[in-house]
Each structure stands twice: as C-alpha cells, then as structure tokens.
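Taking the form predicted alone, here's one chain by itself in structure tokens.
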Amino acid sequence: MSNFEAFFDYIQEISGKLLSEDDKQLLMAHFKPKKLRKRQYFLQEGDVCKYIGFIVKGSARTFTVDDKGHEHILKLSLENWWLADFESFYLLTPSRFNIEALENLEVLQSTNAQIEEYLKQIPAFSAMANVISQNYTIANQKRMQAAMSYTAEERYEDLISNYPHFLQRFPQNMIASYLGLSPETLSRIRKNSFK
C-alpha cells in the first residue's frame, strides 16, 4: 500500500485534484507494482513498449546505441516520474531505446488501455496526465534549444540548476552522455566551475 499512498499523493499534488476512494481502489486493481534489478532492462530496443511505469523508489535511464557502439542517454529518471517509450507505448510500434534500470527499481505499470479508461474516469488523473504533458513539452523545448545553441558550458549549468540532484544519483560518464559531452569535456568544465 505504502507504494500506492506515494502514488496517490503524486496525483493528487500534481492535479491539485483528490482522488475518491473508489479512484483509489481502480488505480490499485490495474497498476501493478514490479521490481527490476540494477542493470535489467524496463524495455529494449526492437520491443513494443506496453506498459507505462511510474517510479516509486530508484532511478533509469532511456539510451539509444548508434552504428559505432556509442551510447546516447535521451533521459535520466528518479522517483516519481514515468518510464516509456511514449511514441512506442502510444502508437504499438517497435522502440527505436532502451530503459535500463540504474539501481534496483520498484515501479507501478500499466497498459495503454487501462490509461485510457483512467483519463475518462478519474478526474485528478485526467488532469494530472495534462499537467505533465505540458512540463514534458516544455522540457523536451528547452532541452532542444539547449542541444543547438547552449555551449558545453551552458549546459551544464543549466543541469546543474533544474536537476542538482542529478550529479549524486548518476555516474559523470552518464551525465556527459546526457548533455551530449564527452567525459573528458565534463571534467574539465567541472574543474573549470570549482575554480
């Protein structure tokens, strides 16, 4: 239940709406909770992403490998934000990432359908789901002009001042790969930053 109840107060504070008992118990019947060990995959390439996961205690992270073996993380994701691939998970079509598990993760999941019969019936969920649709619109913007026309520098900053929790959760050679640097750049712009 503990898992649920932080669940439950997500929704709740990010819709500004309450959820009904009857809510609650619908939510609890379709959302089941499921454990990955670090290092095991949430959703590999080539696969149809399924489920949409909500992070109740870990962390992830969503890459791509390019034809040189390269990896490049599109996100990194701790507690209380969600895991898929969106374009797989809403259109069926084969996943063009991966969703790794970076410490043992305990998430609850759920299917396209029961999302669906959520938006139309439960109102603080319904409003919820708009909520983060605008934050990830505006997110996915900013991390796009960020990518063209910050430098080096400036992205890191900017990393630094939305996501400071970031640099304790994740490795150096994965923040690089996020803000698209290679790790010896990140080191010398943090050497760099504590001058």
Contents of the next structure:
Protein chains: 2
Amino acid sequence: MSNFEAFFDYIQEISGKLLSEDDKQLLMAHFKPKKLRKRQYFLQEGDVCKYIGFIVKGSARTFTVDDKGHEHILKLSLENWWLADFESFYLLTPSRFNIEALENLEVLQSTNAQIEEYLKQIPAFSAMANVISQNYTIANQKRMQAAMSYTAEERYEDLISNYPHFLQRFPQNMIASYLGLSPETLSRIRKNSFK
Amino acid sequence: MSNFEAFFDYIQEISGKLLSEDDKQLLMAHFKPKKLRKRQYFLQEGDVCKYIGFIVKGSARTFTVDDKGHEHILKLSLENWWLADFESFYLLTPSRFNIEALENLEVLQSTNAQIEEYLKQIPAFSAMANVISQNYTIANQKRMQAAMSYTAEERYEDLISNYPHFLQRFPQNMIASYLGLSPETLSRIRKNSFK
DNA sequence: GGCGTTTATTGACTTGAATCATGAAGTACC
DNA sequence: GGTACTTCATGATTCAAGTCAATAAACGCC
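The block above covers the form predicted alone; next, return the form predicted in complex with another copy of the chain.
Up next: the whole complex, starting with the chain shown before.
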C-alpha cells in the first residue's frame, strides 16, 4: 500500500521515533483509505466529525456559513495535514463546520476511539501527537495575533512568506476568505504590491 | 502550603486521576510560588519565556504592541489558568508578547525541562496536559471563527455568555482590546444593547 | 474549437469601526 | 478632602474594507 509509506514517514519524522513492523500493521489495520472527488464533503455542518483524516493527496478547506450566507474559511489543508473539526471529533458534538475537497482528495481516516488506542500502543504515534499539539498551539497563537494586530495587507504578506505554496494550490478567492477579506479587496492588495 | 491545595485539586479534577503523596511532593519541589504586584511583568517582549505559571490568585493579560504603538490583548487570564507564551516556552525563542499582572498576582511556576519530567513521572499531570491541549485547540478554533465571522457586537455577546465574570474582573478598555475593538466602539455597543 | 462556468479585475458607492477631541465619573493616594 | 490618574461616554470626522455591478480572463468539458 504505497499510500501508507508517506504516512509512516511522516509519523517517524515528526515524532523522531521509528515505527516497528507491528506498529505499521496496526496502523494499516484501522486507518482506512478514502477518496473524495473535488467538491465532495469530508464533513458537513450539523454532522458529528466521526473521522480524522490524514491527507495523502489533494487539498481541502474548512469553512462556516454565517447568517447572511457568507462563507468563512478557517483552514486550508494540503498533503501531510490532518483533517477534522477537533471540537466535534473530541467531544462527539455536531459540527459547525464544513470540510470540502478542493481537489480530488485521498485521506487515511480513523475514529477517535481508535486514535486513543494508537496513543496507548504506539510510542511514535503518541510522541507525534504531542509535537503536533505544540505546533497547533503555536500556529493558532500566531494566527490570532495576525488577525488582531495586522492590516489586511500585512496578513497577505505574512501568508506569502509563511505558506508561499498556498498561492499555487488555492484560488485567490479562497485565499481571500482564509485571510478574512473579500475577493475584491485581495485583488486590490495584490495590484498595489506590484508597484 | 495552602497555595498548592488549589493546584492539586485542579490537576485531579481536570485529569480525572488522583495524585499520590509522592506526586505532590514532586510538584512542590519544583513549582515555585512567585508573587507579582499589579503592573509588574511576568514576561517581557524579547525575553525567552522560561517559566510557565499556574495562576493561584489574580489576573493577567498577554498582549503585543504593534508598529504604531497600539496594544492588542490576545489573552486575559484568571485563577486556575496557565500563563505562558507557549511558542517561546516550547521553542525557547524570544517572545513577541508581554504578560502583565492586572491585579496582584500569585503563580506557581516551573521550567520547560521540569514540566517534561512531570509529564513522564506523574500520570495525572500528563493526563491533565492532554485534556488542556484539547481544550485549547477547541477554544482557539472557536475564537478564530468568532474573529472571522462575527461582527463586533456578536463577539461581545459571545463573550458575555461564555465568560460573564470577565466583565467584573477586567476593565472595559481591556475587554475592548481583547475583542479587537477600540474602547469607544465597545462603549457604544454597550449603550445600544441596553435599548 | 467553442460554449458555459468559475475566477479575477476594476470602478463607484456605502458602511462599520477607528481616530481625534472633549468632558464626566471613578479611584487612588498623600 | 483635594489633586492626579485612570476609566468611561459621547460627538464629529476619517478611513479601510465591504458591497454592488459590470467586464474580462481562465478553465473545464463535450
């Protein structure tokens, strides 16, 4: 299963630990490959996020729809990222988010109960979880700060320097929504920064 | 040490596990009580956040200062909350944040290296860390969504229903900054919501 | 290759919130 | 108990970004 090779590499790299053959067998036993076509939903608002997915290939967006029907993208995700509404996944409550494939998407998915097992039984997996949790906390802190202290233009520059590949992979209107801007405003910002 | 009782209770409650006498001794050995007077800094921008603090009594704010000299409050903290710039604390890099006591403050503080030890040696402590990490992830997700999708007024209502005690404990201009608003705007929002 | 859909640009106008300015309450402190 | 500092309220004005509208470019697809 070539799908799993990238996944194993990822776990070993992030955790700094090696997976045994048994570990790998265990992971393959309960992480199920799942394919979604572009525009299909990994999660729909109101549903419980039963699965967490590891993206092997493709991209996705996590967004909400507000009262006025406007969409707000909270997260853009690419290969080697995890896909879930963590609130719903941890607490098994209905989600307020939608997760939609922006390109044809291949994930390896598993349930919360199964993840708990992995955390207990696979040291590399548990170490990985700790590192990811740290990284998330840091990234969230940064993003919140950017949202509060930066102007629209600064947030865009920030994105360019931190995630330059986003510009290749995601259409501009998605980037705009992710930055909390209207597509028109982002278009104007880009125009001005060429001068 | 009466300081530690509240701390032990907190750990046991959050983790759902009991602390042994040995555990408690170990915690008391390396969590140091520290007092700060109102206006004193727990952390200053540019310094490495060497300590994480558990608030026993008092309150604090975590904020940045932007190019124009404006302050932006990212976090308001009360009793039984943890105090740190996690990015700086985990990575030992200089912090972009300031943490200042808003009232006289009593914390129990410890270093990153020591926390690692606790995580290994005290099951309740490690369980607590996992729960907190989940809670943080969920809270961050919510806050980010609120920042992106809600109007100023909705964010204020949200704050009232989620953290009503904030209004008693923090002056209005701090609340405004935490919500990403000017004090004037918050004052006007409050005026309108009385009608 | 051409038609339809999606995405991006540009302009005119509107609006929500910031800024600037002033005065009124509170609160602290000697 | 009065002076100084801080906090809060209110009005007038400015500004950044959103909205609405129309066109242009890019992409998918039969």
